[in-house]
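Listed next as structure tokens is one chain, alone, in the form predicted alone.
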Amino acid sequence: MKVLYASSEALPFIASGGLADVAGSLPKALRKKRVGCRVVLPLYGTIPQELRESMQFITSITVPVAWRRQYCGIFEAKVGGVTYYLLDNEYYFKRGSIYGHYDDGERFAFFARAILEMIPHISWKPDVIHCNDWQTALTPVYFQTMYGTREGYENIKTVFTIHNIQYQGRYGMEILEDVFGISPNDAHLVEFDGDINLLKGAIECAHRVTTVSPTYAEEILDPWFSYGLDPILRERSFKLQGILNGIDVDLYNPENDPLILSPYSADKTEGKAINKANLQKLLHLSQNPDAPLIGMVTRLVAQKGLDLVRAMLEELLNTTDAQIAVLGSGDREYEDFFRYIEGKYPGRASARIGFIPELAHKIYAGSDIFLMPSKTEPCGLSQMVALRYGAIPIVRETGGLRDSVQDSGDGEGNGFTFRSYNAHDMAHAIHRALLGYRDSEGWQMLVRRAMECDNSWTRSAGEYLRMYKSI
């Protein structure tokens, strides 16, 4: 079994998001299982510059962008025991920014087309084209309007996962040929509500189409959250999956995560008491043990349910002697907040307004206890990060924080949940988060439960491995 992964980032290399962290975890898992996986993605100009020397020139092809062709540089890398595959345009990809440019579709249409231009140039067939996003959308069109029928191309199937279906790659149909290079006459494929859609055109012409939990799967069916797409994945429910994404227990380890200052484990948790200090006093709050410190690492936009969170804080940190810690960026609504609550209430609470992967590590391995009140969340990553380090996750029961987390209250569980998006409820799971933290000897045991969970990548790529096989 071949797999060509196709994403519009990936770690090591460069990341915005999620997107990148499964992108650089999950072919290791497929290939631990004999899977011959491989990635490809752009090469963009912000990619660092010792990781550009690890990079072998295979060749250069062209590439039609509709009525164009444009240079593109086949680069080859291999870290982790992955090969890698960077396809080179200055022209599209050498940018500030990976994401945010006018003309952002005519870039990925490009980069959509050279996945597929480029296979009979690396001496390497895939079994599948796996694809993501709206970014690569448009291969599994591409595949099915101009490569399926070609000579090179027999018997490859496309797969095509939804990380968050809120974004799309809409345009305007005026662009249809000038810019993406489809014919009128497979318009339908892409048309959706009088606009060009590209989600919908991977989801029509996918093989299988799978998203990144089993509830998101059953959510995205509902007009509530499917930003429009449900009538389409309604009539085309045979070929949806959900696969619940894991996490890279190799880089998220407190047993030997060098981002800490004390390592620990599910047998040996003392050191996360030495952690919770330091973090305490990394942060400005008060040096007390015995205060439950609650953690948040998130992008600060109203999806993470961050208007619960600020309908309730000021109450909670009035009349309990809970600690806050949040650190991430988004909208300036939500930043001003927090830096209000930390002004307002010192050595109680702190917010650090950025990304800063070493300060994430070191609030999930201080924290006791994880707030994730997201208002959808297809998968989410930071609750199963949380439960390796044994911060307590609260979340609310949607998308992959329903599969992952349940509840405690029957002894069983793993966290704390609440069901309704609702101020009121998030907080009654909080302060029975609390009450549970009270008492040490059962909290203990919630912390190993938690910590004993496997939300590594070998559960998911044995899924995906039986879904490949499947097609």
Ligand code: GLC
The other form holds:
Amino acid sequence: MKVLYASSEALPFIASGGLADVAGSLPKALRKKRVGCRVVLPLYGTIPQELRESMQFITSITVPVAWRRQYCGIFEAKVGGVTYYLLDNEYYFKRGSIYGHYDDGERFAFFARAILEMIPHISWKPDVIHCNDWQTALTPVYFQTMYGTREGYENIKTVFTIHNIQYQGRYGMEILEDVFGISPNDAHLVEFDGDINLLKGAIECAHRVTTVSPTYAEEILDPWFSYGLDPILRERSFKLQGILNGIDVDLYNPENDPLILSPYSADKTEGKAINKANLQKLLHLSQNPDAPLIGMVTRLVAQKGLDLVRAMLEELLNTTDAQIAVLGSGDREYEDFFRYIEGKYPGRASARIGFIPELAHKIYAGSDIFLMPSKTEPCGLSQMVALRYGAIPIVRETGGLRDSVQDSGDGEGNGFTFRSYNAHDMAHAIHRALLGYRDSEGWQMLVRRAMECDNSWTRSAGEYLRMYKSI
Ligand code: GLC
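I would like to compare: after the form predicted alone, may I see the structure of the form predicted together with the ligand?
In what comes next, the whole complex appears, and the chain from above leads the way.
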């Protein structure tokens, strides 16, 4: 089985969110299952020089973007046993940021088309092209409308994974031919609600559609979660499946993490207290080993449930001895809120605005509790990392949070959960956690159970393999 995994970001090259983690770790896990998995991504200008040095130029080709004929250099690199193809076009990809440009539609139409065009030039023919999110959603559309019957493309299947249904790639119909090169006869494939909707196109055209947790696969059939696409998904539900993500357990390993001060494990958790003291010092929190420290590492956007936090954080700080450490960036209103809290509660609250992986590891290792009250969460990786570092997650029961965290109220479970999107319900879960924290023996057992949860890719890679074989 040979799989070409197409993604607009992948660790260690380039990351803006969870997709990069998945694209950086699932291919490795698939290789362990004897799947020949290679990754293709754009060669962005912001990819670090050290990684560029390991790349080899293979060849260059011309890629059609509607009527345009664009240069595409194909580079190859091998990292951790996985082969990566990096597609070069400086006009499209040599920019200061990877998304958010006026011509993103054209940039990713180029990428989606180049993925297909490169196949005859790499002396390796995949059985499956596995695409991810709207940036590669046109690949299954182009495959169905232009490549499926071409020589050299026989028997290739396409899989499309939705990591977050909120981002759909929507454009005005007027650029259908001029930018996307799609004939009006095929317009129905991508048209939704009067617009071009690339995600809809992929749902229509891919042989299989997956999403990143079983619960999210059910949720997106419902209008509350689907951002409009539930009728399409219900019609195509026969090809929809949810497969829970895993995390890279080598990258996130408290026993052997160069970014934390003191290593520890489920059997020997003493090091965690040292990491907590170190984190408190680093973030100017008061050096109190008994104050429960709540960590949050998150994009600061509404989806992450920050309105609930905003509604009750001050009350929590006023009525308990809890400390809070937040790391993330995103919408101004939330960034400002956390800055305000930090200013008002010195020694109790810390807010670092940014994307700082080194600090993220220190927060996972130093926190007692990890708060993730998302409004929706396709999978969520942070709660899995938190579990591995023994930071007990408090989550809302949605998407992958529901599939990876079980309430410990019954003496089993690995965290604390609440159901409705309601600040009081969240506060109640936090108070239960704080009460649990006071029972140090029970808490130690909970930490141990959390750290022993297996969120590696081993099981899910097997599910992907079964899905590939079933097409
Ligand atoms: C997106 C989702 C997140 C998921 C990640 C990887 O970022 O919002 O829930 O974990 O993709 O699939």
